[in-house]
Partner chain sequence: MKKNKNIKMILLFLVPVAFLYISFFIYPLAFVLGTSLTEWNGISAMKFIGLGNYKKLLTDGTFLLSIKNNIIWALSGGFIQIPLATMVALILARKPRGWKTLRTIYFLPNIISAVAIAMMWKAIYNPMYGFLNAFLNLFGIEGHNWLGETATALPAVIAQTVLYIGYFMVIIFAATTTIPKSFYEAAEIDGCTTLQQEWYITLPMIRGILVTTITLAMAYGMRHFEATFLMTSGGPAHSTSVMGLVLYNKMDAFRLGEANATGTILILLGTVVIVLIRKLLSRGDAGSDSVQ
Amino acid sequence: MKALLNTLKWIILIFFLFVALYPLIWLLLASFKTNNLELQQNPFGFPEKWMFVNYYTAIVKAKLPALFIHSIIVAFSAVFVNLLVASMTSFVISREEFKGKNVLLTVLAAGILLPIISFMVPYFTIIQKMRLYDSLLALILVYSAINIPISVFLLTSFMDSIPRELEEAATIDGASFVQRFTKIIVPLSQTGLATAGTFCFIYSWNEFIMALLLTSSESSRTLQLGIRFFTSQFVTNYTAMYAAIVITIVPSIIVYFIFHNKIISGLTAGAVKG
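Atomic model of the given sequence only [the form predicted alone]:
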C-alpha cells in the first residue's frame, strides 16, 4: 500500500511538472521554426531547420535592446522605491506601539486581494494630474505602489521574528530610532528584502496592462509592450515574436535562481514563531 501511494505521488508530481514546463518547451521550439506554416503543420515537433535568424529579427529589427534598457530602468527603480517605502513602513508597524496599528496593517494587507484592473482609472487620473503620462517615471511609481501591500506584509512578518533584545541593547548603547532601523533591522532583514524585491521585480518586468495604459510612445515603451508590435493589421511574425518572448523570460528566471533560497526562507519566516 505504501509503495502504491509513493508511485501515485510521483505520477501526480510528474504530471504537474509536465503541465508547468510543456508551454515553455513548446515556446522555445516554436521560436526556432521557419514560419507560420510549419507552426500549423507541426505544432508539437522539433523544427525542420533551426532558425536562429528569428532571434536576430527580434533583437535587431524590433529594437529589443532599447526596450530592454527601459524595462531594466523601470524594474530596478521600482524595486528600490518599493523596498525603501515598505521597509520603513514595516519597521514602524513591527516595532512601534500606536493606536490603530493592527487596522493599518489589515488595510495594507487587504490591498493584496484587490484586482489590478480596479486601480486603472485612479492611477491614470493621478499620473495625468502629475503630468507624468508617457514617461518611465510613471511606470516606476505605479509598479512600486502596487507592490507595497505584499512587501509590507512580508517584511512585517519577517521583522516580527527579529529579537527585540538586539534593539534594546543598541538603545542602551545610545542608538537612535534611525540607527536602530539602518544598522540593526535592515541588515538582519536581508532575506525578507530579497523576497519582497524579487516579487516586485518579476511583476514590474512582466507587467503589460499598466504599461499599455500609461505610455504611448516608443521612448517609454517596455519589453512586454514592445512584443505587441510584432502583430499588425495584415501579418504577424509569430516565430520572431516567440523568440522575443523567450528573451524576455530569461531575466525573470535568472533573478529567481539567484534569490530562490532567500525567497523560500523569507516566505517561511515567522511560520514557526510563537
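Following the display of the form predicted alone, present the structure of the form predicted together with the partner chain.
Just the single chain follows, nothing else.
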C-alpha cells in the first residue's frame, strides 16, 4: 500500500512536470525545424538541422524588434506609474488615520473582483476622449490602473509590517510628511515593491485584449498583438510562427527565473492574509 502510494505520488508529480514543461520544449524544438514536412515526420526529435533562419524570418517579417521595444516601454512605464500611485496610496492607508479610510480600502479591494473585460466599451471611449487612442500612453495608463487594486493590497499589507518607531523617531528629528514617505517607507518597502512590480510587469507584458482594443497601427502594437498578426499573415509557415511565439515567451521566463522567489512569496503573503 505504501509503495503503491509512493509510486502514484511520483506519477502525479511527473505528469504535471510534463504538462508544464514538455509543450515549451516541443515548441522550442519545433521552432528550429526545417519546414512543415519535418514537423510532421519528426514530431518529437531534435531538428535535423538547427534552422536559426526561422528566427530571422520571424524577427524581420513580423517586425518583432519594434514590437519588443513597445512592450518594454509599456511594461516598465506601467510598473513605474503603478508603483508610484499605489505606494503613495498604501502609505497613506497604512500610516495615517482619516475619515473614509475603510470605505476607500473596500472600494479599492472590490476592484480585484470586477471583470475588466466587461469594460471594453468604456475603456475605448475614455481613451478616445483623452485623445490617446492608438498610443503607448493609453496602454500604460490602462495597465497601471488595472493593477492598482492588487498592488495596493500587497503594499499595504507589506507596509503594515514596517515598525512605526522608525517614523516616530524621524518625525521628532523634523522629517516632513513627504520625507517620511521618500526617506523611510519607500526604501524599506523594496521587497513589497518588487513583488507588486513583478505582478504588474507580467500582467502588462502579457496583456492582449486591451492592446487589441486600444491600438490600431504598427506604431503602438505590442508583442502579444504581434504574434497574433504574424500567425494570421503567415498561416503556412509554422516553424517561423513557432519562433515568434518563443521570442515572446523568453522575456517572461527570464523575469520569472530572476524573481520567482519574490513572486511565490508575494502570492503566499496574499494567501495567508486573505
